[in-house]
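Okay, so here's just one chain, in structure tokens, the form predicted alone.
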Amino acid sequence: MAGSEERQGLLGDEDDRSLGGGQTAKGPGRPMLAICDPSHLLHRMVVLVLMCFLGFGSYFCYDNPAALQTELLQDLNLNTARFMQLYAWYSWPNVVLCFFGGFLIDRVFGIRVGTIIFSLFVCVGQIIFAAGALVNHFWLMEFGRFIFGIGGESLAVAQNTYAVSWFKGKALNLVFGLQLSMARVGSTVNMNVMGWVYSKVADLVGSPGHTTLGVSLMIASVTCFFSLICALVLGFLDKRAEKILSKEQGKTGEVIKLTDVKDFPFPLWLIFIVCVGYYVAIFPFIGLGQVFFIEKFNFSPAEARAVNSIVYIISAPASPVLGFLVDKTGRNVIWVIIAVITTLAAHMMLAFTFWNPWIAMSLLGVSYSLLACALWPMVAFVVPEHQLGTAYGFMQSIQNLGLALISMAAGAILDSRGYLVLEVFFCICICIALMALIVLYFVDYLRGGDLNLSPSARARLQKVATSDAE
């Protein structure tokens, strides 16, 4: 779910008129208040808290598995190679839609349809993930995950529409920095509260179960259904604003030519392996990350929740703090080095030492939090501009059958080795991506690139290139 939403900064930084404050309605009469004027800043702040609040309930339930980790290999009996396949169920779809979530919101629904579309497959998903719970069906729940996950990562593209629909200028960043932070709230609030809901509920129901499992997380998904009312008024309000400013639908801006893989260049390939081999040692160790300091740290579950969601902590007030570090700097190879690097130790603390587990995950916090800040822009150092949608929609999908792949083998390792070879697996993958990145940094170096050049020297070469081009 990262990936969609961290590239969305590249985005454009062009003024709005049709948007900026000052207007009031058309034709005759009084002004309008200013919380019902579309061109006011108040009602813009209105539309904001919307956006914000439209993927939340998405990423609240998308790690409801990792907080009730201990719950759903007790009360269900599964082993943990089961339990990652509802991660896998939720990766598969994206494998696909990562190339048509744009275009069926362009082309097919329209941003307000599709918003509430993919905002009911969410509900619907997550419905259907808790009813299979209540009445002990594996097999529902697989089911459940691959629905929520249709609608997941295509909202995301959603909603870093309506944002560009709504603040194109000089705020944009800073409107897709608040939502990236408001999803790390979601993904922090399940992680911390999932488990004293399963303890509440139980004492209702009178002992643990399935059936406490799946009203659990009956009552997660009344996040989503929060989501689902706030596309419904988003939809209502742009509507509204698009007959009083003569505003049109938001577009994604994603042109998607799958022809166009065959002239990727080599450097970006590489930054491929560097995406995969990276995240897939991230989403799958949170996945798995309560059992493991229950069992080696002697936590508490709830110590275990809460250090496990260090990460999503870390990253929601740390990620535009480093993107800002990065755009100031440059260097995004050497910076996605530091990264990959202290992702490595952080995962070596945790496999090899018994040292506090909260230096080693804020540690992976902060290095997780750089590393999208300045891999995700390298992209469009490396390809045309008319190309980047593919080359996205196609990062995206290779990190998602990767995730999905190696849920699954993360969870047979752990059945069969254990928390030590599978810290070493994970080591091993991140190694992987650390290897492309310093061939990366010398490919780069020997072609001339400026994916490493500091800011002032990159826009010297690109003014040069666009006079020679005129």
The other form holds:
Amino acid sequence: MAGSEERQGLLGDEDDRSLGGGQTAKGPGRPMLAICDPSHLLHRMVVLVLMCFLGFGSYFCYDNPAALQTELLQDLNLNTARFMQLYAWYSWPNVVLCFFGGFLIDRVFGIRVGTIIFSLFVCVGQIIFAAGALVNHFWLMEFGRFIFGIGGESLAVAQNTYAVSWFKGKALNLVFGLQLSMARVGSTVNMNVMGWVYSKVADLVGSPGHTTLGVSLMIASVTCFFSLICALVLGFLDKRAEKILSKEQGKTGEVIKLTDVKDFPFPLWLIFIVCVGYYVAIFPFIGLGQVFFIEKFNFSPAEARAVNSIVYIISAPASPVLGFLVDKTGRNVIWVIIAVITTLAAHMMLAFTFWNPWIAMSLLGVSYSLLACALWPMVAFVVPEHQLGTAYGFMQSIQNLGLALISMAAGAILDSRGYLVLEVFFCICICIALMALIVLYFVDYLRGGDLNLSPSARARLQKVATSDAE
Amino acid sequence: MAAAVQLRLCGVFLIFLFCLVGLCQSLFSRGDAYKRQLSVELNPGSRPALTDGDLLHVRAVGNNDTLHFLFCSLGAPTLLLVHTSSSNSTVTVDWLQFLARNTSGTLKVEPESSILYSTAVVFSRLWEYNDVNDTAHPTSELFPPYELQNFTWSHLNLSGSSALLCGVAATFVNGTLCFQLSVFASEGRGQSLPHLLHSANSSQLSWWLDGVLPQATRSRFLLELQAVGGAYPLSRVDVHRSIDDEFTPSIFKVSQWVSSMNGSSEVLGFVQWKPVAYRQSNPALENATPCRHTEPQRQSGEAVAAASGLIRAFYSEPQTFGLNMSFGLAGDPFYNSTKFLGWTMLVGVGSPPVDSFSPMVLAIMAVGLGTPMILLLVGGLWVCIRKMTVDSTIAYEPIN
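If the one shown is the form predicted alone, what is the structure of the form predicted together with the partner chain?
The complete assembly is shown below, putting the previous chain first.
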């Protein structure tokens, strides 16, 4: 127990110093020193950039198949069902894998080694995937996607854990917002760049074909190497920071056991329910959205694609801004409730009115960004640090499970009952998330938790904890 | 503590749910109880033994009116609806004259003064065109039409109050063109897609083309429909948008070809359909194909009377409007991919049935939205009560 108290003391101490550092950073005094000082804002900015690019490679390569869909179908003679296997091989294993990924981070590897290992998996997976295209063996490509998947989602867990360990109590919501934004930027860049890369490679090779495809995918794997380098540098900086600030993390005090999962605090389970209930009403809907806009709102296919992608386009710029807002105002639960109610309103608009879907989809985009940057940091407030990786891994796992199951259910509902019932179904998922949130609000209120405090109250609480520890 | 709260909340939730479901059932289960007595008769009266052309007569007797559904394959397949104000009105056929097809008045609904309204639908032609550029606009590449009056029609195959009629053109290599008529005693919904809602005042007519070899690999089809009436023929098509695609997934429109009296909005008769056809004999969302209609245009009554024996026999001066239904849009698979095309419509008198939300949707939404509200209330109350008790204990604390 002493270890954790000491750590809290250190955290508080660090907080004070960083506040001082933030003020001096504006002065012209000592910029070189600031960038090397782990407790300094400028140094943390560098770490933040590395953290964002840590996920860039996996987000970029995840959507490679979608960006090259027509090329893949032609060059490898695939049908759509087999093409979708490339995504299935990524997502199904992750229903369990990222839970173990998070657990391994907490228990075995530690965050630094864990991150590097998962980055390696991402790189190797992408290379196998590309090699499969190069030699025209589809099973090898599937295998590559599987390896890629082992790394990809667990890397996201590692990214979250890193974010908390560096930024808890200091703009954590903004950091989560930025990471979401980066994920969106990664897949958008991929969507716009890969076609161009493919055509350039086709010029070089002479003709389009599986070789061209393989080479293009190899080129895409450069982003994974870039992320691997980020992981290495980040690991080095984290080690250095630990030495300088003498924060012994993950090794002192308690160690997580697998059985700790059943003793996760009640609010954490509620957060899981919110996460699953919310995300299953977003991603499967966007997956099925295009035809909905064509049929119900008489959109042209191009318009329907545009309105369908507005959610992601909005989330890239909006999530850092909203994250900043949540940081400044605190009260995460209220923000998440606002996000969930807005989403519910947007879904009901789509279901029960003929109002222009641009309104509803824009609302959906804003609320999705708000939720992402206010919900994920809440985990850090309810679980102790040594369980963080496992908690994030578990959250990601059940989100994946929920998405996989609900996507199938959504398809079946659409086929038999149509879009109205599907929308009603999504509304119910969101209502379940809302119920969990309301319960969370009251539980937190009664337990005097710090989920819903303003930043000043949080700072006061932290000070009290610090003085207690001293 | 938390577990106790959860338990209590669950209890509240369940009670609420039961109340709501009960309420919904009592609200919605009354339905439309209007019923008609159906009696089916093939070739009414004493018919001479002749080979071609059957006449089906379904009498649907209500409380104080009768609907006569007459479906005839003498010439082009025709459905005639006659609405009378008497529950004893009858149909009489002068068979020799009727089969000769050159004079009107050979099929009579008596007493003639009881006739309130009559309307008929004639399936006159099937057009096929070669959609070379996949535009789904039949402009130049039309093949000579299949004249349905020249088809060889099988005898009507009756089962209950529905009848099946299949026929082939002389030029068909394979396959058949079929019609199925269903007449209903009460309100209900079609068993297969598009699950049209019908009332006791309407009949459902399905049409399908099965296994017929197209004349080109990129063939698409058009069906020519003629609506025939006395004073007020079906003259305009209204397209209604609906948010409810519960019964016909992904279709948010319903089209109604209605009669309009001059200046009045009252609808006397209608043909209603959803703009969707199916490319498989087991209709499902993945084999749905959209369809479009042209604006109804006035046609020569004489030509229709010449094509259809029933029109000739019943109407002396048929007023006719015609339209084409075209199946498939640009980019949709061609007929050749499945060699099946099926489409369903309703024909009836009075106002067309209007779809409404199923009780299930309303109940689910009410529960979904109501429960968080109740949770909020219960939680708020509970917190208030706790606060009050805590406050009262705190009041004594300073003394300690």
